[in-house]
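Next up is one chain by itself, shown in structure tokens, the form predicted alone.
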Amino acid sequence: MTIFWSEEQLRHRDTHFVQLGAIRASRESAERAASIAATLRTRGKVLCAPPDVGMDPILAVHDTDYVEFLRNAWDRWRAEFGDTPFGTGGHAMPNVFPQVPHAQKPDLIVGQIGWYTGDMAAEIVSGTWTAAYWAAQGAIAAARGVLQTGRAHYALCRPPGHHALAGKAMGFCYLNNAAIAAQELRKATPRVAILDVDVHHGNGTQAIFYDRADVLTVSMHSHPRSYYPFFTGYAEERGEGAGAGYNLNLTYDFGAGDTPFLSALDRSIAAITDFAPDALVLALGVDASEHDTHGRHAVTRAAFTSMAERIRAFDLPTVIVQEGGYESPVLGHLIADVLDVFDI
């Protein structure tokens, strides 16, 4: 198994995002990363820096104009403000969302932050795009090692991807890498199918492939009548047009712990099964660990080391992308020890 990361990930860092009424600092934080990769190698894996094979990969998954917005936003930002309280001591967040069906694209910065962003949870800073580019790298060349050795490889993809739309950042989440791996899968093989086992809900993810029948996208995470992102991730969500049945959500109850987590995963398992895919990417949040304090959940160690091990069962070329997972004292070794199950 190769494992790419690159320290140019960390450059996203000092970030921010609205909980309860109050901003306060990441729980996605460079720190975070770097104590994943730390961890990693304490365990034996060797990490390597993907090449830079350009933006094609993460065109033919993400808007042009979200792009260009991405890789400039910062800078705008600080021309507009920066010798203002708004720009020396406040966030990069905007203050308005569009609410309604006719809503149109500001010219101001501020304005526009508000159209690219979904929530309050997705701070742009000097390093964010930067960051997001090489985590999207990284997909891409685990995909494309794939697909040269049919074996497993793994990218610790920080800023995570799966919340992020084609155009727009929610989420902790930027470029969405599960996705772009998934496109770049599908470059040599008729059928991909994406297991996202976050506690979250991966509604970026499933927005990208809704209307598509070559992807089958499958999220298994808390139920969004009590739990983020609320609004989507729903069972009765299940694709549209060429799509329609092409997207499964397989929900189990906030707090849950190791019996709900794997019975939607062998729910998962069967209508992967089903679609019977070519390739496979597992979208790697480990955020429903007992452990995690943001993820709130009680699944335990064991229960994912036996979730890789039934997925390991597929026997299928796998591309393994990093989502959630927050600092906790056995974080770094919950993501070992999937690796683990796949690097024989």
Contents of the next structure:
There are 2 protein chains.
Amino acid sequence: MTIFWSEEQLRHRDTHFVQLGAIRASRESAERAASIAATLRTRGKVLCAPPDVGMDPILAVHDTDYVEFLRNAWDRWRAEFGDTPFGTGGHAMPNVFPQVPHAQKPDLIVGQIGWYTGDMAAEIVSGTWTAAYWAAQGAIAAARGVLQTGRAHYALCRPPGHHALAGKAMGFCYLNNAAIAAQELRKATPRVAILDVDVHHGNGTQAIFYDRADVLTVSMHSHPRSYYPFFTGYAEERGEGAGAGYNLNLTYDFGAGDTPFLSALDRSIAAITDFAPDALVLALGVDASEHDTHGRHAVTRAAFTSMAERIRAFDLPTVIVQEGGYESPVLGHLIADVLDVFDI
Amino acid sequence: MTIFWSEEQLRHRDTHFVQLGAIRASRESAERAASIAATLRTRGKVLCAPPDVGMDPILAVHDTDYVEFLRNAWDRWRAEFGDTPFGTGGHAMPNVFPQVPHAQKPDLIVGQIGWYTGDMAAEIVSGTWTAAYWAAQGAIAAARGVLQTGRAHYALCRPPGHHALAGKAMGFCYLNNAAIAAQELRKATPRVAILDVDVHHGNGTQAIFYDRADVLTVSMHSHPRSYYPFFTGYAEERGEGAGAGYNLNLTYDFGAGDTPFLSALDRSIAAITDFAPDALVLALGVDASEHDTHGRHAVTRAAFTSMAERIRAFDLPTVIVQEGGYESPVLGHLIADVLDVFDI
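Since the one above is the form predicted alone, can you give the form predicted in complex with another copy of the chain too?
So here's everything in the complex, that chain up top.
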């Protein structure tokens, strides 16, 4: 019943992303995170720094070379460009991506940043690794707390995680906190389900567990034909190999409100019920909210509470990790409402 | 012995690209092209508009859906974002790319532009399709002229082409003019070699012919471990299937001067001699020049002339298509020098 949050997570700050052909301030800002933390405190919640349990749970999900890259990328970028006439003071962002089979990883940081990122929304700044590391520590601590107590725990993970692949950052995400939590739960429970209710497809989480039957991944999200991340999140993606049948994408239309959202939730719950997991990870994005200036969908605050009640009814050991949810007058309250339902 | 150039190629203008985390004016500008054309004229060259022979030679190389996308992308982008509050007046650039196997093509133009581009250097503006179409027409006209006369012809192709894949734009390139010319030559000659001397790997040309033995692709370029396009252009890439052995990448180090450049040329010439082609496409980038502010290598004007003489010594029917070469006091002269060697 603990909420995990570290001020270290604020070190990822003043980031930018490319949207509609312009470089804009990232919506996943340090101010956003501080605002959530502040609202949770006004709602009476106590936020606790997680212990540092090291890299092993992160490396159980992410590729070692990718993690090394994340740790060092900013220093390497600065060393390469910081003091040269060719330097622009520009952002540590990729500009070219591997496009063909058998592409090779280059040496230069400019090329490597394209190798290790999937889009233009994963800028790396001086504090990115530290913040991502502590967000992951929060997810690990929540998972361990759930295993110890059987009660729900919440990690205010930020940067978020569900777009991060085993070896690539994208969509404001660097380390896949939900996947790390699920893998941690798997140490003690044979079957784990991840339910991702963020308005965007949890493509990283899907990819990490795509060939596994022990972790059911369910994502409900705005249809990717017209919404980020565009290229995955379609109903046909059901898993492969041993994982065939253990991935489920449930979509609603762009702009949708409560009814399509809760209908997708019904189908998510049915699939999770069939799977009969021992534990649950709720990847809690609240960016489908009608008040979210980024998400642009029409889900009401009442629907989020109803969602939480239905998920709570599983009565499963549940790790809640924060995903998206952006500028909104009710951002922190939407999260606090969910935590109230889970008695966190 | 004709030089093909259409003023329509200037319609691709005022473009931008992302470099080192900033949006900058594209170095492959309309002004660059106009400057080359003007210098060629001062050097006594006559520039002729190519005839319009339609789409078939383009579609012999490029995917139909990609070509349709290029034709319509700007109008679709404007229709989607031009008049909405969410519009930014930003550039028609991608921001997310397909990153996993079995990714699907979305409907929305924002997603499709990432589907059909490989990097942040392929902005689409109102005149992009028209300019790329006429650059390709120039390459086709040059190929047909070569077949008719047996003498070298030159197409001042711009936008350039050698980074363009069959289905993706990247690196200032939209239609692969060298590949289109080679395919056109193949109608009348069984074996065609493409020699790409641009400072960047001709990754698109390589990919288009990677499984074919009838078109030898040779690219000499700055080593991709530390130079664009980073992920391809390594020596190990030798072709596959029927094309195994028919692709050759020869690299020199970043900043290299005449000796490594001409050494790579020696090896290129040896490979082409072994292949014994009936016709040659010279993908003429001059951005390895010591005067090129973008390329940043140290090849002298004399070395480019020496290069041209060695290639001329093949005495093959030769199509010369323009690739890179950017801001430089000698840009047009480097090209005119080569054309002089070929009596164009």
